[in-house]
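Only one chain is shown below, in structure tokens, and it's the form predicted on its own.
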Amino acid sequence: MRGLFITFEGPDGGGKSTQIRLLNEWLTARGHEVLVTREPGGCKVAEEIRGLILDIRHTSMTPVTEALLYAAARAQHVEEVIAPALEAGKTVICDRFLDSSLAYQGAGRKLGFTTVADMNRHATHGLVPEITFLCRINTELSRLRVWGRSVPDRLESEKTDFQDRVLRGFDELARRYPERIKEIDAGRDIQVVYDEIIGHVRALLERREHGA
């Protein structure tokens, strides 16, 4: 069988490394092989063009510039690392992925859903996650928990509207693609937003298990 590809999308801040390691740690528990990964990154060329797209010294960067960036990394990425673990039957963790280019350089940048689409057509090969986890935290929270843990990045450092518009992008894919993607209110305890990930993964399995 082909392998699982689950991701997590949101703002940064919302607790998405630790439930992508606690996820990684439950599943391997039951026998399966799993890989984590992120993105933009998940191997040296996309890393390195990570590093790019998030230097806050590049003030001048243009949102085009910005959304070719990540489809490239992206189609990196989906070439040499996720698209090979997923026909060997794997199980891919991703943090991040098209979801949020659509918000981010689409609704936050103000390109738009299609043309961010567009971009992103070659790079993912059609590839479409089999569930995503929004994990929601208002921009006030966000952004105290970004802040109060590292220096921020390029577009950690963006303004209260254009974080905002990135959130109504994320309400908006989850309106349009609601059998795909799960909202997780992810200001509640670490565990009570586990044992609800953990939930929607089970009854994930069990279909894949049973053919529906």
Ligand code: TMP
Given for the second form:
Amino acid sequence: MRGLFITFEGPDGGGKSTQIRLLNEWLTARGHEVLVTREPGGCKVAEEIRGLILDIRHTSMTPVTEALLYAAARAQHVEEVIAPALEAGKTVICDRFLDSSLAYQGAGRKLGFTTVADMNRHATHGLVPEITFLCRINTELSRLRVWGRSVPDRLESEKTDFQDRVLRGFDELARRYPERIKEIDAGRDIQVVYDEIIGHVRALLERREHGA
Ligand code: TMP
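Switching conditions: you have the form predicted on its own, so give me the form predicted in complex with thymidine-5'-phosphate (TMP).
The complete assembly is shown below, putting the previous chain first.
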């Protein structure tokens, strides 16, 4: 059976990493072979591209260049890491995937979902996560977390109206794909958020077991 592909999405500083770590532990304890990875990145070539995209000095990078670089990193990551792991039956948890490109480059940079989806066709080969957790927190809290954590990268430094467009992009994706995208209020207590995520994963595993 093909492995399970889970993604986490949402604004920066939304508490994704903690929940990814906890879900990894939960799945591993239940005998799943889990691979945790991230975008942009997850393998050597894609990590190099990540460095290029997020470099704060590249103020002149155009939206199209940025979108193509994310897609290029994804192409390498899918072919080298994600697809082989899924074929080997592993559970893959990925911190961001195509939805981030749709929200950030499609909505945030105003390229539109269709253009960004087209750019990514060769990168994903149609690979879609089975479940996506959209971890939402309000923009202010997100900003506070990002600025309190480290020096913000090029995208994190974007103005509030860009971040708002990104959030609305994620809203629109959640409206379009309610079966796949589970909206999680990540501003709550870690344990409460965790319980909700585990509930969804448990239900998904049961559906898979029963061939639904
Ligand atoms: P990270 O901080 O969650 O690792 O992601 C790095 C930044 O890249 C974050 O601000 C979101 C952004 N991003 C995009 O704009 N498009 C994409 O396709 C991905 C994967 C990330």
